[in-house]
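Okay, so here's just one chain, in structure tokens, the form predicted alone.
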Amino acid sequence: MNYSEMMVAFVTLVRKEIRRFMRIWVQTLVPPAITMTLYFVIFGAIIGSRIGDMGGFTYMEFVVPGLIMMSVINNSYSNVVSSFFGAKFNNSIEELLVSPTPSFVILSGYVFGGVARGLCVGAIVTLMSTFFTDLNIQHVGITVLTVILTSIMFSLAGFINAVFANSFDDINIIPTFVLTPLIYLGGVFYSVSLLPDFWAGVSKINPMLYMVNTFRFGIIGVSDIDYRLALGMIVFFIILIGGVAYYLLETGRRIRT
């Protein structure tokens, strides 16, 4: 395939993925922005009145990016993962696996729907927060970057879910028994520095701290964690993952019957 040819197939990828989710956007963006309501109605205003100021912010404040990214990532993985197993489960996919369509192609066209669905939630998301607490963000790059990042990482993720998994009971089981755990240790409603030395260097083998902390930093300034080293370790995890999801594709391990 030439370059027009292979854009024209991504982009038919990305619009099929995007009108997939818009179609049913009562169960794909509605839930989330519920959800996170409730979040920032317990947490923030019931429970964070109680806490008080979190270095110093209003725990407010303090917890809005972390609820935004816990959006972002849920949705991005979520997305990604039912779509590209339901296509394996159907036998669709094997219509586009002989198809001259090269799989990066095909990857980047999966991965981007699931950023699209990510961005999307996690722009209502925000928008909701702005009923409780006030936002300025200081660092509006970093906060972009940050998020683009991270939604591109766990759609990667979702991917590689979606590949071994063997029946619809098997997506739900990374994201309940890994992804919610790491997301609700990974500094989402607290600070790293409140944790004794230990713990705090056991924190930091989540992931998740990072992503959080560098997201908190664009939007209020302070991290746990600095952010160039954060941001680093996230490209580093998007061609860990992503060379692990190419090489699935690219070999049909998993995935050709």
Second form
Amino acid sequence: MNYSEMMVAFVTLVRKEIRRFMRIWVQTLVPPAITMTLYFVIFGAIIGSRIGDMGGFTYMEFVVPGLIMMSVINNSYSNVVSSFFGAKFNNSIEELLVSPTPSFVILSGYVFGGVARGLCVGAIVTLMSTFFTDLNIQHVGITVLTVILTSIMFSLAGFINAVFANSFDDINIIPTFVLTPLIYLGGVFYSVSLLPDFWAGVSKINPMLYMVNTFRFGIIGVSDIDYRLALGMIVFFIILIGGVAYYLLETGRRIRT
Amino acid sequence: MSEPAAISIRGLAKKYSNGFEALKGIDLEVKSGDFFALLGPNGAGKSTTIGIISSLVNKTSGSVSVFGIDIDRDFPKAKREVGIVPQEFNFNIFEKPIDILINQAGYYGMPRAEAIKNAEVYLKELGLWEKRHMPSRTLSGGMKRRLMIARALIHKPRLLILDEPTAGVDIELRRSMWKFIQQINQQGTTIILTTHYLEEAEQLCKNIAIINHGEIVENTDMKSLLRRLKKEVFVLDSINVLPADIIVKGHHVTRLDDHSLEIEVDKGQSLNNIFALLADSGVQIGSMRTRANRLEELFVELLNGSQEAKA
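Alongside the form predicted alone that was just displayed, please also present the structure of the form predicted in complex with its partner chain.
Okay, now the whole complex, with that chain kicking things off.
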């Protein structure tokens, strides 16, 4: 396939992926908006007003970046895992496998679809947050870069989950038992500086901490960790997870027989 | 220089992870422009062979070339030449037929405008144009099969592989489907067909391979194969009611109903004697025809032969 043909294949796949989640917008775009609005109301407005400042910011200002990031992570991941596993389940993945589309184009197409949904949901949640607090983004470049890189990383992770999944139950195991606890313990609702030294140290092996804090640094300008280290770690994980995903697709493990 | 074979397979073997040997080093060649039947019982290795050609199954050893392109050297290029109609429905039932076709063309790098034009051509030719905006889950079984044929042809492959394409399709649709496939074969597309309807293979295909237990037990042209039949079976229709016990000396006769009977005749034997004997019994023959499923008899014979050889 030459470059322009690869671009046609990529655009076709991305268009299909975006149309898929837009077609079922009630299932894909509305629930995170409602859930995050409830978080804003409960943790920000009702409970948050009694918590007081955190790192010099109101609790609502502190918690909003983490909640936006949480919705981006969940939606990027679930878009790719459900779409690719669905294609495996109904065998429509064969449409792509029998074609000359290279593995990296297939992977990029699915990842781009996941990023599109992650950003779409992120934008909706951001818009909802403006009803509860004023967002004065301090570092636009870091904010955008972090959200895109994080979305890529979790789209890739969703792809790997889909490759190994044998049933629809399997695509919920990782989000329920791994992603959610890591996100909740990754500094979305609190600053790790509040934890005893031991637990603050333990928190630093949680990759979510770096993403949430870098994004928070982009928006409100404060972070528990160095954003450069965090960005470096995200890029490292993208290369690692992306490499595994590409290897699985190229060799056809658990995809071809 | 002669045109390379549409498919050239040498020593193709496939052993699945559970130890099952689906293919045991088969050799097979399908000429360009052929209408080729690949027959065999369930689990013989037909779908595995097709799966390897289409890249859905990884081979264990051997080589496969499509129009001279070795799949180990340039699989993407070889894939361009092949269109696959699988046995099972393998499209997203929530998508519309028009989108399924346009997307498939896109995966082959075909620009969208051209893909839309081609999709219109094939949807119209296969009688799906009116249904193009319906979710494909609402299509009938026959329509879904035709949708898969249209999808397989959208990138204009030189080789079309049909794996049991008429399973569950009614007679009228089956006929129109074959008319269309014969038409594209006449235009130069090579066709490889697997089917359980052996009379279809007999009527449509020029060459044939029979596969059993992962081995090719026969690979020849249809005429030569049918010539091997030692006996022929004719169906005779009588004008008057047939006697209850009808005997024709030297022949095996089966009374089918009051007005028709089946009679086995050795190849090359004169039929005059049979007519004379029937006339003596008071039977007046109005018409006669050859029983259509001659291939079926050979098929069973060959498979039994290969099993006995193993035993």
